[in-house]
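So this first bit is one chain, no partners, the form predicted on its own, shown in structure tokens.
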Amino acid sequence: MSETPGLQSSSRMHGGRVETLRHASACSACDMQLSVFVPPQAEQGPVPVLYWLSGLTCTDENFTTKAGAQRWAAECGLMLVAPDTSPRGEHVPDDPEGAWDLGHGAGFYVNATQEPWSANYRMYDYVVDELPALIEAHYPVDPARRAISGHSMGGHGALVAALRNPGRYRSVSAFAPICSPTRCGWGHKAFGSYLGDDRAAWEEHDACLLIERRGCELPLLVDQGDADGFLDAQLRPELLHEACATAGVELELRMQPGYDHSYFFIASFIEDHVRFHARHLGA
């Protein structure tokens, strides 16, 4: 399988271009799809890069077509990279009952250790290692200036990737993240399936526990709608607030009145997040 990504489509946008790529992933043992926004500044030299991790049921297309982030990325000179949320394909295991919160579209950004998931579901390594290596080999980006963000399951993935890899990213943000997967139904189902009964492995993918134990020196911005139907049972931002307060970590947690869990919410505040990362990336 070729390591060179295949260009599926390319469209002009805000002076730059939006590209859809497919490539053979060693981590996922399948072809993976991703979207890249290349800002116009990339024509002059390397630019900073912001990685976006999407939530349950999403593909790379949700953020690319609904968030409207390209306008602000073009203004600030940021490259945007949005991967898929899981491995996919006929040979890739899926939930046998067709549930939307496990299997295809629900990789949870962990490295699965349990059968039948372990051969393909290695989304943590994919996001942290393989994807940046691919982007840095084929696009004009500055590898010293990375940031990461995400929504819901992807917000969880972004927080964990940043917290477990000090120095890899300069800033991290999230929209409605699953703040403590070890203490919610989505996390119990996914971690129990992908990681088994090893609670220590679960805890390595819980942002609240990581902050309590290791702190966080990165700039941290989180937006959460107070009309989000998943707020109390699954997302639990109060646990993130408590963890940061306990560890002395500065957190900007903004509760947005009347906003839900949708991309209407993300589109309303994505400019703030792009500019937040641009400041810390020196864009």
Second form
There are 2 protein chains.
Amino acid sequence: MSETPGLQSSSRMHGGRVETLRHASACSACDMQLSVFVPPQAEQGPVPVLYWLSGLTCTDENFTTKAGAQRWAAECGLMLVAPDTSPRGEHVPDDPEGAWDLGHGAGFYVNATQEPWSANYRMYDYVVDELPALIEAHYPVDPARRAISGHSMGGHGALVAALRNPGRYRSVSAFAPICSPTRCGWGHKAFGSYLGDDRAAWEEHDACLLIERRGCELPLLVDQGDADGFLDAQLRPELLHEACATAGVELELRMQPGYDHSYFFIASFIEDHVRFHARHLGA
Amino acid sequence: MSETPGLQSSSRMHGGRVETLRHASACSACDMQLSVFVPPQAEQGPVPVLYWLSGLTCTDENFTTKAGAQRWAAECGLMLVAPDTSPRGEHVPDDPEGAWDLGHGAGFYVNATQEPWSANYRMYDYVVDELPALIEAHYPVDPARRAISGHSMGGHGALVAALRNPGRYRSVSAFAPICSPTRCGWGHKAFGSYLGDDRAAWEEHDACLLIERRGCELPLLVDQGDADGFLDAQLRPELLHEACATAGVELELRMQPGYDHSYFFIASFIEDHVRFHARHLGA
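We have the form predicted on its own; now please give the form predicted in complex with a further copy of the same chain.
Okay, now the whole complex, with that chain kicking things off.
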């Protein structure tokens, strides 16, 4: 392994370390920041990795500082990798009205084909290809043992990345994912902007449609709070439930009574998700 | 119990709830914000309380969103209360140069006697008297079972509050406390500004001098990272060790190899602190 590129900070945590990196991303045509948790077991040899995709308005920091996942990743011997949610920088186009659901902080994990987005907004390729290649070149990880998870927009991203790339991940989970972006306001706005009118492209980024068309062999765990203010209009877990039922796909969908959309919800159940992935990764 | 005053938000977490409150503080002559974690056991009857005092630049949010203490407080049945670190508001004086170690975010848990601070900067009385009275009036807590902890400036605040008020707390702990503010730069600046030249007043807010003069009957746990950039100039745990040795006070001082001053350090050991307090509180 070569030297870690662009190490911004390193702090000891739970016997391992939390690192922040910056690197020149080819996909995003800008510097991208990410956070990595290296568990203590990585000193003995390659460990499996859980990728985490965050939601609208987040950076790599939210999950790293708020979810408490490192406690369980250190116990199980899992590396955690949390990228940013979009390209960033003064030269990277943003929504002209400064909306929080488009542009910076809202890459939606697609490869934009429309202007002014197409030069930088390629978060799908970034997450599926460039990021794992970077991690696997610089950290002691086992490339055959990847898992992916995320929250809200990132739950959508995790599901789509896993569903479209059979064999690339061993398990997938999500907290309050946007289950069917072709059928909610956030998805319409983002896909319309980044992908234009090409409905076929939209459908390739809709977890429910992908499951109905291709099925899913992966272990699949979803937690959703029933007091989540975005539940009915944006997240729509009932569509994921229906898609899995139609396709004969096994889904563990847990409706959590009284929980909202915040990181307090994620922190409450992250232990279960880390253990779920660790089990399927043989960690 | 009367209705919770100024409830700003409530989120379910670990089977309990995280609440943010605002109230008109008599001590501080301004509105003060605080965070409370109510464990699930509070539905069955009064629970003990752990007060947490944060460090320089923090608000009530840092501990609440980053430390991960709720996981263990929910298991042990402890309420957590995290106040802000100073009075706030446009009418509340701040350091004219905007320094982060004086004024807003830097109350230092003393009662200021000097101008322009004396009308608002009374964090000692706020933490020791007004805050517990507020909590005990509105939440199902057992007033005979209080503990206190904190980080850095808040570690100093927790030690001093416990040492000066025998019988008020059952246990005290700290992460990287400012052990002897009469002998470090942060303390000189804050005490000089808030308390003026009155050295006797300074000494009443120095944990080491208090221990040497009055001893300490309370269980006392301190964690300190040995890669903490403030260790030698500001924190000086060796002075606490010496004071306890001189006074015959039992201190569990754990030097944690490789850990820095951040919340990643706190999150790594907060479980031990919550369990330590729970044990002494009979939770």
